[in-house]
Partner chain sequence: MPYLGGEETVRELRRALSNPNVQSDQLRYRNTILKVIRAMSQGVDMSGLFSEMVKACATVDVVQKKLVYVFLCSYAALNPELSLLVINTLRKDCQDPNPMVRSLALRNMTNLRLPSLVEYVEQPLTAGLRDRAACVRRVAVLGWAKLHNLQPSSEIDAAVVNELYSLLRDPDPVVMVNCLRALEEILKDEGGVAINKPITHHLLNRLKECDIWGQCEVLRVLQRYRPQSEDELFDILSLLDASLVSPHPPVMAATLSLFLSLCSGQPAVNLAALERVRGPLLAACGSGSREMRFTALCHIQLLLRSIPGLMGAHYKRFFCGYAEPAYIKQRKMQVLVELVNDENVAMLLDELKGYCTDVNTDTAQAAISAIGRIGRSYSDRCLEILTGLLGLKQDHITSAVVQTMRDLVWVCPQCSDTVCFALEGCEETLQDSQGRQALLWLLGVYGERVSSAPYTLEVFIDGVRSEASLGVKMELLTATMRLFLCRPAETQDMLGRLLHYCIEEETDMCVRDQALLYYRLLHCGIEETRKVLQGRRSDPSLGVLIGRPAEPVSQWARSFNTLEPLRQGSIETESASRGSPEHTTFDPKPNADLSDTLDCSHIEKVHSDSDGRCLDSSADILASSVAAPLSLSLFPALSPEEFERLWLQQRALHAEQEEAEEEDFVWMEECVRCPTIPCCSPQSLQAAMQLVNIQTLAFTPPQTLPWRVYLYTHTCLDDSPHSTLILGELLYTGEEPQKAEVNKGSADGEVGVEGTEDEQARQGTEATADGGQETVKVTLRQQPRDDKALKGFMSILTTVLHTLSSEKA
Amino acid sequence: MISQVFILSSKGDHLIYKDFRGESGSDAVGVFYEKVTALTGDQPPVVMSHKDLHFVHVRQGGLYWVATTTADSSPFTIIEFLNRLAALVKDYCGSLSEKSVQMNFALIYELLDEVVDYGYIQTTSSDVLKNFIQTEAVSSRPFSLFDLSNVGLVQKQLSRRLGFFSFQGGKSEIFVDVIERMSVVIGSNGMLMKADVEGEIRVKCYLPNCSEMRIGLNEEFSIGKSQLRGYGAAVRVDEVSFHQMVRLDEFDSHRILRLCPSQGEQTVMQYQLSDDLPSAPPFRLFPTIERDSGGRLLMYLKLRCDLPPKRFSTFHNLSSPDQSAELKPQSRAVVWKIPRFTGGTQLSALFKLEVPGLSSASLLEVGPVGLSFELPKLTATGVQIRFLRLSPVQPGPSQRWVRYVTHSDSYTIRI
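How about the structure of this chain only, in the form predicted on its own?
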C-alpha cells in the first residue's frame, strides 16, 4: 500500500507530488532529499526509513522516483511499480527528463490517478490505460536540422490518445530490446570476485493489428549447466522466467517465443547468469596510489577497455565531448567522465589532491572505484535475436528494430 508518490529532480526540485492517503505530510519530500544527499557514495540504499515512514526510490532519467509507505509493504513490489511508472511516463512523454516531466505534469497526474487508487496499485498496462488517458503529451525535443529523427522518413508523432505511435505514410513499427545489467566486483589483485548479469527482452509494439509474433533466440541458448545445444559456442543462463502471455510450445525444440503483443511495452522474458561470464569483463583498472614529497595524494589510474576494437562504450552523465574530472567533497570522491571509449584502447589520468593530515595509513582508505557505463550493440551473455516474424503479414510497410545494450548495474574495482 502506497502513501505518497513524488518525483524530484537531481537538485531536489519538486516536479510531481501525489498524496493518496493523507498519512504523512508534504515535509516527507524534504526529509527524503536530506537523507539521500547526506549519504556517502554514488549508490544510496533503495529503501530508507524515517520514524514510521519508509521511502522506496529508484533513479531513472536523472530523477528520483519515490514512493512512501507506512505499512509492511513489499519493497520489491514498490520498486517494480516505480520502474513501470517511469516506463509509462517515458512511453507517453517520449523521454525521461526534468523538462519532459515539467511539460507533461498534467498527463502524469492523470496517469497516477488511473494507476493508483487510494494507495492500491490498479494497473500499469499501456493497453488498459489508453482507454482512459485523455491528456495529450507535449514533446520537449526542439527541432534540429541535424537530427535525423525530424526527417520525414522516420518522423514520429505521439498519438497517446490512441495509445500507439503514428508515422508519416502510415508506417508502423515494433521494437525488441535486449537489455542486460552487469554487477561485477574485481579484487585489488585483478581477480574477478563476482560477475552477475540480469537481462530482459522487452517488446514495444506500435502496430495497428498483430495476431502473433515469433521471436527466435540463439539455437545454442541453454538454461543451466547441464544443457548443451547446437554446434556453436553455448549461450548459457542460470534462470529464465517468461511473461504469462508467452507460449513456449516451440521453445524447447527451436528456442522460439510465441506471443500476441498488445500495444505498448511488455517485458516478455527475464534471465540471470551468475559468476560465469562467457568473456572477460569489459574494463580493467591499473591504479597507483602514493604520496609525493609535498604531502599530496597522487592517484595514477590507467583504464583499459577489453572490448573488441570495433566496439565502443558510452559512459553516463556526460555533458561535453572531452574527458573531464570533478572533485566532490561531500562524497569524498573524484568523478572521471569519459564520453566515448573505443575497444582495445586504454586511457590514463593523474589526480593530485591536497588532503589534510595525509599519512601512509590513509592511503589504504582510498577506493574502491565504481564504473557507470553503457555498451551499445552488445550483450554480456551473448543472447541474440535470431529472427522476428509477424503473423499475419502487416499491410503496407512496417519497421522492425532490434537493439542490444548492456548497462553497469554495479561495477566495482577494489584498489
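Next block: the form predicted in complex with the partner chain, after the form predicted on its own:
Excluded here are partners and other molecules; the one chain stands alone.
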C-alpha cells in the first residue's frame, strides 16, 4: 500500500506530489529531503524512516522517486512499482529528466491517477493506460520519427520514441532487442576470475494490430550444463525465465517463442550465464605500474580488444585521435575515454602522475581498472534471433528491428 508518491529533483525541488490516502501530512516531502541531505555521500539508503513514515525511493534520471508506505509492505513491490512508474513516464515523455517531468506534470498526475487508486496499484500496463491518458506529452525539443541514424544504440533511442502513445497514427514498428550485461573480474595475473552475463530479450511493439509473433532463437540454444543441442558450438545459458504471456509449446523442439505482444515494452525472456563464456573476454589490459626517478607514478596501460576485427565498440562513458584522459581528484581516478575501438587492435597510454609522498607501498593502492563500454551488434553468450514472424501479415509498411547490444555492468581488471 502506497500512501504518497512524490518526485523530487536532485536539488530538492518538488516536481510531483500526490497523496493517495490523506493519512500522513504533506510535510513528508520536506522530511524526506532533510533526511537525504543530512547524509554524507550521494547515496542514501533505499529505505528511510521517520516516526511512522517509511520512505522507499529509487533514483532514476537524476530524480528521486519516492513512495511513503507502511512498514509491512513489500519492498520488492514498491521498488518494482517505482521503477515501472519511471519507465512509464519515460515512455510517455520521451526522456527522464527534471525538465521533462516539469513540462509534463499534468500528464504525470493523470498517469498517477490511473495507476494508483487509494494507495493500491491498479494497472501499469501501457495497453490499458493508453485508453485513459488524454494529455499529450510536451517535448522540449522537436523530434523526428525518421531519424534512424542511431538505431544501433538503445540509449539514444529514447528521443526518437518520444510520445509514441499519443502518436497513434504513426508508423507501425516492432523492435526486438537482445540486451546483455557483462560483469567480469580479471585478476592481476590475467586470469578470468569471474564472468557473468545477464541477458534479456525485450520487445517494444508499436504495431496497431498484431495477434501473434514468433521469435526463433538459435537452434543450438541450450539451458544448463547437461543439455546440449545441435552439432555446432552450443549457445549455452544457465537459467532462463520467461514472461508469463510467452507460450513455449515450440520452444523445446525448435526454440521458438510465441507471444501476443501488447503495446509498449515488455521483457519477454531473461537468462543468465555464469563463469563459462563461449569466447574470450572482449578486453584485456596489460598494465605496468612503476615509480620513476623523479618520484612520479608511471602507469603504462596497454588495452587490447579481442573482438573479431569487423566489430567495434563504443565507450559511451569514456573520445584514436580524439581520445581523452582526465584526472578526477575527487574520486582519485584517471578517466580515459575512447570513443571507438576496433576489434583486434590495441591502444596504449602512458600516464604520469605527481603523487605527494609516493612510496613503494603506494603502488599497491593503484587499481583496479574499471571499463565501461557498449558493444553493439554483439551478444556475449552468442544468443541470436533467427527469425521474427508476425501474424497476421501486417498490411502496409511495417518495420521490424532486431538489435543486439552488450553493456558492461561491471568490467574490472585488477592490477
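Please read these numbers as outputs of a predicted model, since none were measured by experiment. Definition used throughout: the rigid core is the maximal C-alpha set that superposes within 1.5 Å between two forms. Numbering follows the first chain given and starts at 1.
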item: Yes/no, L96 Cα shift of 2 Å or more between the two forms with rigid core fixed; value: yes
item: After fitting the core, A380 CA displacement of 2 Å or more between the two forms; value: no
item: Displaced residue check between the two forms: Y404, CA, 2 Å or over, core reference; value: no
